[in-house]
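Presented as structure tokens, the chain that follows is alone, the form predicted alone.
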Amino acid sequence: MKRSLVLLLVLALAVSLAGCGTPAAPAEEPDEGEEPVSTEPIRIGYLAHITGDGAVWGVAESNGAKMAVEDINAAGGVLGRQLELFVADGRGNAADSVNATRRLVEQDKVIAVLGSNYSGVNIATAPIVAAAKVPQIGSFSTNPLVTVDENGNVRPWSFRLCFIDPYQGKVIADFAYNELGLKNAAVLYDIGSDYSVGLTEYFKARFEELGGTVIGTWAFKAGDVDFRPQLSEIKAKGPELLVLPNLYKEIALPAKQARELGMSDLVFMGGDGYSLTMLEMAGPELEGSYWTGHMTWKDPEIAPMKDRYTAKYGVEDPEYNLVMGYDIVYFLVDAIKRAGSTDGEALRNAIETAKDVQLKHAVITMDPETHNPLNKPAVIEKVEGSKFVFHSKYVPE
């Protein structure tokens, strides 16, 4: 019995050793600083205002981003990985946008936040993305404070693809004074909007520098619908030009009421807050007005996108935001490719040093000192026959 027991123990030990076999080699660890190879989708966030007053732009922008992601994934993705888009609704205000951005960076774990088109919103979300070390690229957020703080220091994690309000204010002033020959102007602006206040200041400074006279600025608060008190005072001053540096609702109503007060010869002009919707709201009262923008459907590079969007979403006259939503995804993809990584710091550096990136609507070189695109021309559109008609591309002197 003892001999049999010993034999069994020897056999058991032999089986046990055979089961262990040759010790497995340890899993290969990435070199220090090297990102582990992943096949998981690359998560990108889009902050768009798809409900509220800004929905006309936010829906177009987010749909444009979805089209870009579809195209990129169909072509094989980026770094061998597919893109996964998370759209968060900022609802057109800073409080909801801050919460939406927190969800994107903390819950959805996105590598970048694209959008939004509102300056005040992006100023509010700048500390959120900075703390998370996630770059944010604004679309049409034109206020300088989006990328540079009150002390003049660049916000390291905040960028944009549009030109800024000082430039836009200069375009309005130069075009009105030099091209239209208008010498006296008034401004009606939204005192609670960073965009509107900033554009007013930059227009006024440049127009007066050129030799023009700003007879006064009149303020209102968002949500106001009766502008007749301010317009009556403006009428008494007799300006040739009324600058409306506002969003579309606060353009259409004042224009309509100004005409009702008999200001038939007054020329309206404003920045990129306009929308096709305001033509429906104001009717023929905006005829002959001028607006600065970032692109035009006359551009053969973007014209096919309008037809594609109409076929896909059934919108006959889409907003230009769809083009920016599409382009901003491709701009990010270019940075991911150059970084060779989705690491936050590497991606931030690649965005900051972007040079001659060919997009549908423009060629973008990022200014590392301001995080704004360099030398981007403005488009002037005029309302004729109740439509926006391309007038010219304009670069102020």
Contents of the next structure:
Amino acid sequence: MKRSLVLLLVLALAVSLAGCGTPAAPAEEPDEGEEPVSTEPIRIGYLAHITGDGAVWGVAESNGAKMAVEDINAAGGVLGRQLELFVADGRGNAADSVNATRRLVEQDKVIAVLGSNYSGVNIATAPIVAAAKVPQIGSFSTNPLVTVDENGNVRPWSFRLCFIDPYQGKVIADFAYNELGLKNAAVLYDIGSDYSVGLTEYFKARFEELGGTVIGTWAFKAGDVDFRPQLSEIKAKGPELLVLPNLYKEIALPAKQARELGMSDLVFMGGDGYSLTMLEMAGPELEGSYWTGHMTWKDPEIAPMKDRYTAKYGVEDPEYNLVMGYDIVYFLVDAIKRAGSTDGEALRNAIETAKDVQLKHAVITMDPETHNPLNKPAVIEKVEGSKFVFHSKYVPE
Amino acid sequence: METVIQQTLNGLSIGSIYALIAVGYSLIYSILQFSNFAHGSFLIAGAYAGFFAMAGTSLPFLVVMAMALVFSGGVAIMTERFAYRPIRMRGSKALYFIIASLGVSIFAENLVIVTIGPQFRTYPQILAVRALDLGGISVGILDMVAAGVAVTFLLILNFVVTRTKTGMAIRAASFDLPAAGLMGVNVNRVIAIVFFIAGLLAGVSGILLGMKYTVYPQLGYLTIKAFVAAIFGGLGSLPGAILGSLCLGVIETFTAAFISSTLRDLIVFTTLIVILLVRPSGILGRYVEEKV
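So the form predicted alone is up there; where is the form predicted in complex with its partner chain?
Let's see the whole complex now, leading with the same chain.
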């Protein structure tokens, strides 16, 4: 019994030593070599959800980033160095993402972590990138807590390129109340998701502030596929608007079941959790629904990327995430150029002071107070004829 | 009143699908005395086979169904043959079966992710998403069909188990597997048949779930609910599994509707623990003394 324990300890020690030994080697090289200019590739990490529920977006994002890296390398790289992309799979949950981020910063020695598109994930990885002094730039992580902690202090190492949930909740509330003239709303949200809970709160506060009535909020848990108990209750109260601040599966299924239960006039609205996939899951049921998003393929700046992506990856209707994956790399490259180095501190300062950076989908100026981009307009899309149709660009008052 | 009836119908329609899963699960439990966590894998086998057969061919619906069911039954037989039989032949404890079944379920989920992909697949619509309106209460057509299919298969199963020679062998094996072997029952064959039936029923529920919701690699997680239902009703008892499933569906729906949808799982699992404490053998289960 004892001997096997000792053996186990020795083994564990050997494994942990071996683990430390290998990745440490390349990190020491620049110091010892004392070369002013390194010719090593610049290592960039991308945290994307390649498997799990969020794979639809994660795959598009990481492929978009790959396309950007190819373009940049073909044009001669950055600071005379090539870029090397390390994609880590966060599997759509915080636990796996924390491990993946650790691997990126500790083992792959990346200079920055890009992604992910989930708030819950980026809130969980914030302490890791802060400890490692590696900046992280979220793609679609819209919860305020991603870049600002509970006490209201900005997290120095966490950034994002998207607008945030309060802003989005405000857009949904303003648009529904002012543009569509809807006064009674219900919300069906995912109790286990920071994103969904946050959006619900901000929508409710703003909608009531405007003078609307929120007749109730109903919760479900991720993984649920049957929403009829909640929907039957909602039906009994007869709202005009059902807000679904969820991800596409939890939009399509409740929408379908609501129609099945006979709620034919109910208008659905939601945030950027929508996806083209949900039109496959529920087509006619989503007719006339409105979704707030970050960009649209009708934008001539990003339209060519769609064709390029389709040609390269054979995906007919790619997600917008590929544009974000692409742009986020260029945003980082802009910061590296201005910093003139890949040093963590210098890079962080350069990201924080980014001003009028022209990207494909928007012009980004970083707000140093919140680490959010300033005044990004939201895109409203409507489902018409089983297609997403661009409705308008909307900035709430 | 209308909402109560509506919610009861909602609950029963969820419960009838749980029942198909729970029955197969209970059947395997009654013979091999272990929780087959790979049951969800049989379900996704049926769901995906049905999806591809239906989306890729123009064969009539019933033929496609039959093909998918034979496939999911086949997957169940293969699982037994390669994952469980070697353990059984070595005479290992039930614990090893449980571990093997967990392994199989993780293997199956990841196999699907790698080969078919993680995205959601939608069955072609055969039945329009419509509901009959009965004075303010709406009943989904698909729900009625699903419940009808579930009842039909459960009646066939009942017939097979109580009226045929194979059924007698299954009952004998569930009573005492080694003794049944000694009495001349071909134990390996009976177990293979039980797995085929369980896989087939899981396949039926997979197709129904796929049609009602969508198909995705984690669809098999729903079997957790069926496990709970089987324990509610009494492990190893087929009528118990059905009763437990219907009860579970209704309890879930009522909790979500009238108490709080956030507390649903909390209350369901608390009820489970209470049942285990008060009546460990479930509603219809038999309590058998350990034979020494």
